[in-house]
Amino acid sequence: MEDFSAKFVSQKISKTRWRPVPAAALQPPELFATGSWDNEENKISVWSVGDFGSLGPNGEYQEEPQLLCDIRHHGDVMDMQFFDQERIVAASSTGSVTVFRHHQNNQTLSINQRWERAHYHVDPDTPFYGGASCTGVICNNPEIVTVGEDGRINLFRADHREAVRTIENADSSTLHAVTFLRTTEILTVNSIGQLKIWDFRQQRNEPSQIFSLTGDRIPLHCVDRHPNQQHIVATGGQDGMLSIWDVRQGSMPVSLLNAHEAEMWEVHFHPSNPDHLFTCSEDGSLWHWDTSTDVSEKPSFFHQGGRSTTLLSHTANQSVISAWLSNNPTKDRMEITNLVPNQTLSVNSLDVLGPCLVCGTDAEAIYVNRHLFA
C-alpha cells in the first residue's frame, strides 16, 4: 500500500472511473469520478489528483485526491462510465440512466439528460411499473448501451430522448455487465454464467452467439475486452475465478484461473498495456496480473499477501496469439500481486489508465496509485 494515497470519503464507493485523456495528450490522467451506494444519500463525485498534497513528518510528499464537486444521485450507483471529457453516464438501482455534465469552469455537476425508466418490472396484476436495477452501462460515443436485472438491453444515443433500440426480453435472467466488442456488437454476461454476443445490425432480438462457463451456472458479474485483440475477453463472477475467452471459437473459456476467495466485482485489461490485467473482489483484494515476461526471468518483489505465480489451466488447445491465449507451458506463468493485502472490506471497483490506478471500497475509502509500473 506504500504506493497508494488513500482518501476517506464517509460513503461506500461502488464505482471509480478515470476521465479519459485526450488522444494526443501524453500526461497521466488528472481527474476521476466516483459513485456511491448503500448510503442515506448517494452521490456522483469528481476528484482531482493534481499536484495537491502536504509534507509528511519525514519531509516526504503526501498526496491525496481533492474533491472538486459532487451531486446527489437517486438510488445506488450500479455502474458508471465517462461518455466524453465532460459527461458521465450513471446507472441506478432505481432503473434510471442519467448523464451528468461536469462544468470545469466553475467545478459543478448538473444533470444533462435522464432516461427515467430505462429498466423496470411490470406487475402483471396492476398497471404498476417497478424499477429494476440498471446493472451495467457502456459508452461508445454517440451510443450508450445499458443492461439490467429485467433482462432488457437498451441502445441510447446522447441527446435523443427515447431509446434508439430496446431488446425487451434479451435474457430471462439478470444481465450484470456489458461491453462493446465492435461498434455494432456488444457482449453481455448474466446470472447463470453465460456470455452472449448481440449484433445491432441484425433486426432479430436474439444473440448471435452464446458461450457458457460450465453446467454450474455460476453468476458472472463483470467482463472486459482486450483493447487490441477484440476476440479475447475476460470475465469474473461469484466464485472469484478469472476466465479468459476467445470468442472466435468454442463455447467455453480458454483458461480458468484461480483468483479471489469471494465474488469478483470488476476485471480490467490495462487499455494501453494489455499484458497487465486487474481484478477486485468482495474479499477485499485487488490483484495485478502480469503476463508481460516469463516470471522465471525476473526477480520477485511481491507485496506481503500477494501471490507469486499461478499456472493457467486450459480447456482448449490454442496457438500462441497473445500471452492470455498462450499454451506454451514455460510461458504459462504469470506474476500476481495483491495491491491491497490488508484490506478487509470489499473492493467494489477499479480503473486503470496510463500509470494510474484508482479503486473504491466498502471501507468508505478511495485509493489512488499513480506509479503502477514504477
Second form
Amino acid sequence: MEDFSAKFVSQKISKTRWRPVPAAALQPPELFATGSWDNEENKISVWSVGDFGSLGPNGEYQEEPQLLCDIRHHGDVMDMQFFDQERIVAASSTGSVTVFRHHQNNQTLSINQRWERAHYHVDPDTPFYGGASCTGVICNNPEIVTVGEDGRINLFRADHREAVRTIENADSSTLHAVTFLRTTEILTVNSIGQLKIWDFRQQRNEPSQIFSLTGDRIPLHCVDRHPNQQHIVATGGQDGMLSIWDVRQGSMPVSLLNAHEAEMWEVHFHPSNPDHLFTCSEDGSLWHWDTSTDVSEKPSFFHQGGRSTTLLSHTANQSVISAWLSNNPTKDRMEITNLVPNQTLSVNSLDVLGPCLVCGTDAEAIYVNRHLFA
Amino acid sequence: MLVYETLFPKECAEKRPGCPNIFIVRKDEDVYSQTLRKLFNESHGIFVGLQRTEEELAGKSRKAQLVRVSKNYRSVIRACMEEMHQLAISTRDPELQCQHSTQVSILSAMELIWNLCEILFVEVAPAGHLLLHLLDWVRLHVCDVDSMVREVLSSENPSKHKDFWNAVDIFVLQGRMDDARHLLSKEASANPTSMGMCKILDDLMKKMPILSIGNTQTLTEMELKWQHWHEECQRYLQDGTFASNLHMESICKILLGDENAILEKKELMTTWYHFLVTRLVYSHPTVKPVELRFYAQSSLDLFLGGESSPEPLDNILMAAFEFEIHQVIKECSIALSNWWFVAHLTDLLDHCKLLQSHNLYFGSNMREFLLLEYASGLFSHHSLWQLGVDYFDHCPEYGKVYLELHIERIPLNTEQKALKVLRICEQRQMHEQVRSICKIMAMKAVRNNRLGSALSWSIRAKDAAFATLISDRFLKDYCERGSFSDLDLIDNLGPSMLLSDRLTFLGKYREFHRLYGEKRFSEAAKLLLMLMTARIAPCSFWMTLLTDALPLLEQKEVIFSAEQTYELMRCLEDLTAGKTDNQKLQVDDVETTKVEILRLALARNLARAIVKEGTLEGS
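Alongside the form predicted alone that was just displayed, please also present the structure of the form predicted in complex with its partner chain.
So here's everything in the complex, that chain up top.
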C-alpha cells in the first residue's frame, strides 16, 4: 500500500486505462484516463503521473496524479479503451459509443465521433427505441467492437459512420465483456456463464465455439487473453472465481481458482510479463497473482556454455505454459497479494502497463503504483 | 405542509409562500459540494476502520488507537479545508469565492472543535500535560504568526519593524519561548543600551519551568520550581529592571500572569480561548481538567467584556470546557449545516465509552440516531448512497430497517448498478429486497423483449411464478413461429430448470426437439410421452405435443411400442373427453381434422407395433 498514491476525485470511477506507450519507447506510461459512473454528470478525465509537469510548488517530486482535462460524458461510462495515442473510445449506459480525442498541445478533450444508438432495445409494442447499456468495448485499430445488454455485437471502423457488421441477438442474455482473440475473432462473456468465440470471417450470426461453466450458470463479468499464448484466456465471475480456459480444447475451464468474495469486475494479464495477473472486485480488493515466484523450479543454465540458450528458452516457455494451465496452479507455485487492503467499496477497474498500475474505486479514489515489481 | 423545490422554472420566484404553515424543503447543499464529497468518502474509510478495531485492546493501546483515529479524521478535514481554500483563491466568480470562503471557515471551526474534543475527551490528558495539548491547539488554530515573523526578519532592521514587538508578544502569549528569545536577540544586538535588560528577560524565559510529554517529574516538583521562577520574575518587576522599556515590562507582566497585561494584547490573541490558554500558562500551569470550566467562563466574560454576546462557536467550545459532551453535540447539530460532523464525532466518543448512559426518548441512542440521519442524507444523493450502506450496517437497532427502506428507492438504470445493489442486499440476507430487485429487472427485460435476460433474473431471485410466466412467453413464441428463440439459454438451464414446472417443461420440450433434430427418435419419443404421462406439460399444450408425435408415428420403422401407443391414445382421449360438449361444438374444423389424423396415425402405428413385437417374440 505504501507504493500507492491515492487521490480522491469526487466521482465514482468505473474505468481506468493507461494511455499506450509507443512501441519503441522504453519509458513507463505517463497518462491515464478515467471514466465515472452514477453521477449526475459523468466525465471522462485525463490524468498525468509522469515527471513532466508534476513537480510540486516546493520543488518536491509529486506522485499524486494531476488532472489534465475532462469532458462530459452522457450516461455512465461502462467501458473505455484507448484507440490509439490520442483517441479514447467510451461505451455509455445510454447505448451510445463515443470516440474522444485528446489534444495534447492544449490539453483538451473533444468529441471525435459518435455512434448514437449502437445498442438499443426494440420495444415490441411501440416504435420507440430505448437505448440499452453498452457494456463492453475493445479496439484493434482500425476496428472497434462493442457488446451490450441487448445481446448485440457491433463491429465499427473508425471514421465509418455506420456499423460495418452487426450481429443482432447474438446472445439471449446480457453480454458483459469483449476482447480480441485474434484479428478476426473475438471473445465474449455473458450473464449465464458462457464464453463464446465469434469469427467475423463467417457470415453466420452464430458463435464458432461456446464454452461454459458447468451447471451453475454463474455470470462472467470480465475476460482477458494471454498476450503471447493466445489460447490461454482468463475470466472472472460473479462469485469472484477466476477461471483459466484453454480455447484449443474442451468446453470447460482448465482451472477454477477461488478468489474474491464478490463480483470480479476486471482481469488483466500483464501485457509484457504475463506470469503476472491482476484482478479487482466488488469486495474492494485488488489482487496480484504471481506465478513466477518459485525460482528453484527454474534451474539456471548460465554455467553450461553453448547449450544454455536453447535449454533456457525451452524451460522458460514450459514454465509459462504450466503456470496457468497446470491443473493445480495453487498447489504448484502462485503467490497472491492483495494490493489495496482495508478497502470496503468496490474496485471497479484496473489497468497495468510496464511497471505501472492504476485502479479506480466506488470510494471515489484512484490509486496509482508506479513501481509494481520493485 | 412541506413543499419541495422542483426543477420547473420558477415563474413567481419572488413570492414567498403565503400560508405560514408551508415550508419550503431544500436539498442539503453540502452533499453536492465536490470538495466535501472527498471528506465524506475519505472519512467513510476511517469510520469503517474504527468499527472494525479490536474493542479488546485495553488501556493505553486502545487510547492511542482512538487518538490516531481522531487525528485521521482531523487530517481529512484539514485536507478538505486546504483544497477549499485553493478553490476560493483561484476562482474569479465573487459569489463562488464567498461560498468557498464560508466553507473554509466552517471546516476550520469543525477542526477546532474536533481538536478540543480530542484533547479533552479522547486523549483525556492529566493535569500538566493538559495545558501542553491546549497550547498546541491554540498554536495550530489561532492567528498565523509565522508569516508576520518572516516579514519582520526579512526587513533590513528587524527590531525597528513596526510588528517586531507584536511578534515577540505573540510568541510569548503562545508560550513559544525559544522563538521569542530568538527574536529578542535581534533587539539585543541592534540596541546595545537594552542589551542588559534583554539578557535578563531572556534568562527568565529560558528558566521558565515547563513539563514535557516525556518528562517524569512530578507535579509537586513542577509547582515548586514554578514558585521559585515566579518569585524571581516578581523581583525583577518590582525593582524596576524593565521600567525603561514598556514592551519588556509588559512581557514580564505577562510572564507573571497579570490578567490586565494579557488582556491588553487582546488584538493579538483575537479569541477568548487563546486568552484562556495564555492565562493558564502563566498563572495555573498545572490546571486540572475539572477546573477548566471556571477559568473558561471567566476568560470568556473578561475577554468579551460585556461588549458582545458569545457566538455559537463560543458556546460549543464552552460546553466542551465544561465537559458537557451532549451539549457540545447538540450545539454542533444546530450550528452546522450537515450531519457529517456530529455523526462522526459522536461515534468516536461512543467508542471512547463516553455516551453509554445516555438514552434518547426516541429511536435508540444518540450515536445511532445521528448516524442514521447522516446515512439517510447520503442516500438522498444519487451517487453517495453506497457510502450510506456501511453506516446503516453499524446501527444495530434500526440500521437494517433504514437500509431496507432506502435501498428499494435506488433507481436501477443499468444491470451493473442492479448487480451492485443486489450484492449489498444478498450480503445482508435481505431476501425481500433481493426478490424485488430481480423482479424489477426481470420486468424491464420482458418489456424490452429480452426473454433470456428476464429468465436469468427470475432464476436468480428463485421467483417461480415469474419464471412460469416467461416460460409461457417462450412457448407462445414457439407456437407462433415454430422455432425457439434464445436457444443458448434454454439449452443451458441446468439445475435451475427445476425452479418451476413450466420451466422444466420448457427445458425438456427443447430437449425433445434436440433429440429429434439429432435423429435419436426412440429417446425423443420416450421423452415426449413422459412429458404428458408425468403431467409435466400443461394441458393446453398437449395437442401440440401430440401433433409433434405425428412425424414419429409416420416414420418407416416403428418407434412407439404398442404399450406407448396405448398411452398416447389415452392421452388423446383424455384431452378430447375433458372438453365439454359445448366446447366441442366450438372446436373448429382444423382441430377435428387433427384429431382424426392423429387417431388414424395411432391406429396404424399400433398395428405395426403389434406385428413387430409379435414377430420379434416369435423369432
